[in-house]
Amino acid sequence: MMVPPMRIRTVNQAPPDTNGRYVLYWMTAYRRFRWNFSFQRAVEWAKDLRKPLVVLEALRCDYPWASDRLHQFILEGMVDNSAELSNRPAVYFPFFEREKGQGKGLLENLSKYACVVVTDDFPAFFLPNMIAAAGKRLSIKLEAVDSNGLLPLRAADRVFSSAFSFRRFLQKELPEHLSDFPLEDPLANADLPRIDSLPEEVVQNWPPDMVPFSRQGIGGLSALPIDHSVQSVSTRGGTRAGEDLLRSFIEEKLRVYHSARNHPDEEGTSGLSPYLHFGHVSVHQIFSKIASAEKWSVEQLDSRVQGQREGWWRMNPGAEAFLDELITWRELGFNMCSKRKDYDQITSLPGWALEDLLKHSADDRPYVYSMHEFEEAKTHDPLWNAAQIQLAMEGRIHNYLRMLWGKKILHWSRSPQEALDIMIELNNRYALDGRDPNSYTGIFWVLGRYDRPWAPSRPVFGKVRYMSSRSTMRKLKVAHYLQRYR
């Protein structure tokens, strides 16, 4: 099974050089080896040009929001990745800065000796500057290959204002690309020539290094110029960790998702958000668990293409509940991520919610708190306190809770510009999944993306869709949340 062309970008306009040494994998989003089309890529350029493969994955020091946090999480995948390729046919070169800019020039040196490379085409975060600035650099073939979710990105030609109309587009367009999922393991029986030994100017410059940073060596991550201050969590990163969660979602919690889930005290959600962001699990990887659970095929799908939530699928309830969030809604953001270059602005929101909240910008607010009051969880309110104090303890909000906290954010800042620069920055500093398409459609959510308005009009938020804690105390299993996060 060859890639499918729709995910392959060319970066650059440079050839590919028959003569370097080996194909380079450069990771940098899908940090795991199996069910991954860009690893799956470089495979196939390596077995064409009968080349060795090297696999660079690296992890600078001045992102943004860099801190422990992060850090652990990406080097507990690390370690589970340097693991994988031992003893395989393919080298793995981890590099992790110990100081700020000590990685500068490692790619295009390792490039020097390539016959081209191999990227991740991610279309959020930092992450599409940084590859269109590499492929000006390079002097050889740079590729990047969408591997984000079931539907390629290019597939859709136009960004979707609902999830009624992405639902739509998807029922109608996904089922020609169910047939088309990365290899689970792009390796197997992969005969690819061995190398003797990397560059020795870019080994002598760029030591590949993987320190043991298991739980015992957290402490080697003080000497780092990163923020501190967010502390690793106890929730363990790399593809071990999230295959495990995977499959005990399935076996747990699969079949009441849809009834358990919006219930913090049921603890009915998957919690392979974090996972799916660093690239440790695939989407294709967890509707193959969930298809073969459910002992589906795609025979079953209804013909009919109707936009529904439920039944297209034909799997349980919960099932389709999940994959409606899976997919609908996760790839819905994707879709806008890699079509606007504003869509972490306001500027991004519908019309009739951006000129709603602008009229309403100077109402009074019932109160008004600074970041730092947000940041501290230092309102009135004990259940949004809850939500930032379980995100400032584990790197997660609830799901449901994640819409209230956002809303009361709006509420109660200056203005909708400053509500959203609030809600980016917490998000982004403090949760795992931060810094995510899926990330700034619940940001954005809250704001009115991808929703409609709503009578009557309101102080602050117009016709935007309006929470209050109170109904959702009534309406959710709250009392031991409250009790846990107080």
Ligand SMILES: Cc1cc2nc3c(=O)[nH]c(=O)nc-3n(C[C@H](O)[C@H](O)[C@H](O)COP(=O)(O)OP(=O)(O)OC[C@H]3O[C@@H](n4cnc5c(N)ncnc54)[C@H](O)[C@@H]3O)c2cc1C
Second form
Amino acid sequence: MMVPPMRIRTVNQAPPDTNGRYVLYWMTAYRRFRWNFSFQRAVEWAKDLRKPLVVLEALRCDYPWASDRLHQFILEGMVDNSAELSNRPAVYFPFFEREKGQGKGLLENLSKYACVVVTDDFPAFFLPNMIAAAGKRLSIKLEAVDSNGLLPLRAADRVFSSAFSFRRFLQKELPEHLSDFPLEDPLANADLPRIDSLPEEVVQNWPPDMVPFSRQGIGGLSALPIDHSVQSVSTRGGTRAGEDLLRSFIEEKLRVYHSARNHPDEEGTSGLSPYLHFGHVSVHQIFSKIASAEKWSVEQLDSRVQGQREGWWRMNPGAEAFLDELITWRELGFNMCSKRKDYDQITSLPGWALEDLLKHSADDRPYVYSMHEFEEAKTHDPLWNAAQIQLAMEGRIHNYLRMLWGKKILHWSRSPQEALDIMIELNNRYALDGRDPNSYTGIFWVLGRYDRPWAPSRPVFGKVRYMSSRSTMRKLKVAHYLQRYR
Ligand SMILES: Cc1cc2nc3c(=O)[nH]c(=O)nc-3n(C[C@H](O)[C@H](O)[C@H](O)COP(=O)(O)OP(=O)(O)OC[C@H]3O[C@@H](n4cnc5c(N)ncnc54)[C@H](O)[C@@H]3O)c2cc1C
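With the form predicted alone in hand, show me what the form predicted together with this ligand looks like.
Zooming out: every chain and molecule, the one shown earlier first.
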């Protein structure tokens, strides 16, 4: 199985250097070794050129919102990755910065000795710019590989304005990609040459020491120039924890996902979004495990292409509902981020929503809170405060309440632009799964993206969909939730 060419993007014009000492996989977004097209592509290069394979997984401390919470989750993943590659035919080079800029020059120096560099093609946050800049600096070939979703990013040549239109597109296009899955273990049977040592110059300047921190003594983190006020959480990062969670979700919750997911008291969702965001588990892997649990095969697909939300996969209702979130909604955001540079700007809203919000920008608000008041959960509304407390304490918000959380920030901010800034800041700062294409799907959905106008027109919202805490409390089971996050 080769990596589909549609998933490979050549970033620069430089040729591979066949005299190099190794192939370099620069892991930036899909922080795992299994079910990963990027890593698989690097293994393909190493096999073709009969060269050793080196994997660089680096962690900077100067990226926006860097904190104990995010660092710990990523570092736990690095611990797993280090264990996973020991005794395998590839060298793992973990590097995390102790001070800002310490990693500068590391990639260039490692790649001076490489034949080719392969990296991850993630379409959001600072990563696209970082990869473009690296492409300019490297004097050997740099490839970025897309392992983001079941649908390759380049399989669609337009931006979709609704989940319905994207679902229709998926129902037409996805079947041909369902046989192109990444290998579970690209290193299985890979007889790659070993490397004795990494270049001296590199090791001396950037010693690859393995994570001098543990859950008991996070001494390593407190010395770093990152935000220590956003503390680490008990949700453990890494592929092992992600796979355990996936297993228990499929065994215990998938069957009733459709009926339980909206009720905060039932904890009926998977909790997989942080692992998807940091690439500790892959969407292909999740899909495969669900397909086997459902004893599903591709022949079962409904051949009608109607954009229907349920019934297309012909799986159980729980699995159908889950795949609609995991594939339709998740990949809708990847489509947007890969095609529009302004995906995080208010100008990217559909015309009707932007016009309406601006028209109502000066409307009186029943309450107006500052960023600080929102952050401290100091509103008049206990349900909203509970959601914010969950976000600040645990790095997550129940999905349904996340919609309400956003809608009320819009309602109680001075302007739509200020509401957008507050949502981006709080979501990306506190949520483990923030800084993701899904972050912008959710935040911009609050402002009308992927939605339609809803009558009647209301103050502040215009025809943008309105939500209230009162009706949420009427419809959903929230008693325990309110108790827990008081
Ligand atoms: C204001 C707002 C902000 C959001 N910010 C983020 C964010 O930063 N990161 C993030 O991953 N999701 C975000 N979402 C979407 C959604 O809330 C989360 O994906 C979901 O709650 C994650 O929990 P889970 O893994 O248990 O989801 P499950 O219900 O188990 O769903 C499985 C997976 O499907 C995808 N998914 C589920 N719901 C959505 C959705 N509505 N839109 C897109 N993909 C979805 C996620 O990858 C999720 O992990 C946001 C939604 C809103 C309204």
